[in-house]
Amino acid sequence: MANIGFIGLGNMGLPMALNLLKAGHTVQGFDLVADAVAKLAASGGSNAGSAAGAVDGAEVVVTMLPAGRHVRQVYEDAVIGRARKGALLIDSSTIDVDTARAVAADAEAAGLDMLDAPVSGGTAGAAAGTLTFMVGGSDAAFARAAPVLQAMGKTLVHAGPSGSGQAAKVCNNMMLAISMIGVSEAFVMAEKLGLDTRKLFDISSTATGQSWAMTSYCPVPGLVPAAPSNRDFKPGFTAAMMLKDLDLAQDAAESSKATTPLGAHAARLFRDYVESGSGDLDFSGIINMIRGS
């Protein structure tokens, strides 16, 4: 079992840290929100008092932060230069590829192994320990990280060298956003054509229109029991977070000179949805904007 420092105990980070505790690891955590740290301490973790305190003595440091600028600042101020010799650094934030590679290079220059390991699965997956980790970094670092990541997730994929995890995440979520818009448009059109949505679901879920967005996360209530549409779109993954990932995907497309017309349009639609005041709802709630409600 490892002594783990965990920085960033938000909606995703806290349940991930709690699963590390359940697996028998020691966790010293920090977050700017005191209540989050208190919940970790109440479950057997410890309050590190600061980001630097979370790093002190840790064999593994895990970060789950909002954006690339936060990752860069925390690693510059509290992690690189303070981490113990031989410590393994794992950043599970979803950030831009360029920042992920730059921070990894700084860590390597300091003699530290670092992985970018963003996740898919939302808050439900974080709580259940069933996340998918998309990991960028060396083979040796991935092998070292596996026992830690397995305590928080079900599927671990080594995507390639540094930055590859972030690249996989933005590509995946761009596909998901496009799929959800397509599913939403089709079901709204079915309603207007007088086609029963259950009939469309039964047909398309076994035909060529099948997708995860429909069969696991259908935006029409009553068709998929676990879907947020059954809970007035209480989020598993907010529209604001999806917009963030789409913006990252567009940044990556620009820097790599990739052509992503549907990704760009999805970003515009989700920006409209978020700016309408729906950013805190699940991203599948975009069906309401498409429906006009």
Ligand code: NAD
Contents of the next structure:
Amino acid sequence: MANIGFIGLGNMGLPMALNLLKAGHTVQGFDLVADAVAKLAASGGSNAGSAAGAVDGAEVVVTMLPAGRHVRQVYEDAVIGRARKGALLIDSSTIDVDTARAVAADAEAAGLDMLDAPVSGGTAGAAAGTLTFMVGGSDAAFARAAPVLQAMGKTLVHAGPSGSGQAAKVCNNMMLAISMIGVSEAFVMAEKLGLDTRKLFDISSTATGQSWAMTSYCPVPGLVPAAPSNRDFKPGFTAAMMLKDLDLAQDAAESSKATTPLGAHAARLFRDYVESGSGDLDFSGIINMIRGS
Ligand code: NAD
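Could you please show the structure of the form predicted in complex with this ligand, as a counterpart to the form predicted on its own just displayed?
Everything in the complex follows now, all chains and molecules, and the chain you saw is the first one.
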């Protein structure tokens, strides 16, 4: 069992840290929000007092922060140059590929193993310990991280060298956003054509239009019981987070010179939806903007 420093105990980080405790690891945690650290301490973890305190003596350091600038800052101020010799660094935040690679290079220069390991599965997956981890970094670091990641997730995929986890995450979420917009357009058109949406669902879920956005997360209520459309689009995965990931995908497209016209258009549509005041709703609620309601 490892002594783990955990920085960023928000909606995802706290339940992930609690699962590390349940698996028998020791966890010294820090967040800018005192209440989050108090919750960790109440469950058997310890309050590290600062990000540097969370890193001190830790064999493994996990970060779960909002965006690339937070990761860069925490790594600069508290991790690189402070982590003990041989410590393993795991960043599970969703951040841009370029920052992930730059931070991993700094870690490597300091003689530390680092992985980018963003997740999919949302807050429910974080609480249940069933997250999917998409991991970038060396084979050796991935092998070392596996027992720690298994305490927080069900599926671990080693995607390739540094940055590959973040690359997989933005590619996946760009596909998801585009397919959700496509499903929404088709179902709204079906309504306008007078086609029963249940019939379209029955046909397309076994035909070539099939997608996860339709069969597991249909934006029309009454067709997939677990979908947020049945709960007035209570998230789930918020439209604001989808927009963040689409912006990251556009950054990645620009820096890699990939052509992503639909990804760019999906980002514009989600920006319109978020700016209309719906950022806190589930991303599948974009069907309402497409319907014009
Ligand atoms: P969150 O805002 O709830 O948590 C982030 C935490 O980081 C906050 O508690 C904040 O106080 C803390 N923080 C910020 N700067 C800090 C610093 N310098 N030192 C210590 N703590 C600091 O966000 P979240 O929903 O937990 O998401 C975290 C990451 O996971 C994001 O990158 C997000 O895109 C990604 N993600 C979220 C979900 C989801 O469904 N919520 C799903 C997959 C991936």
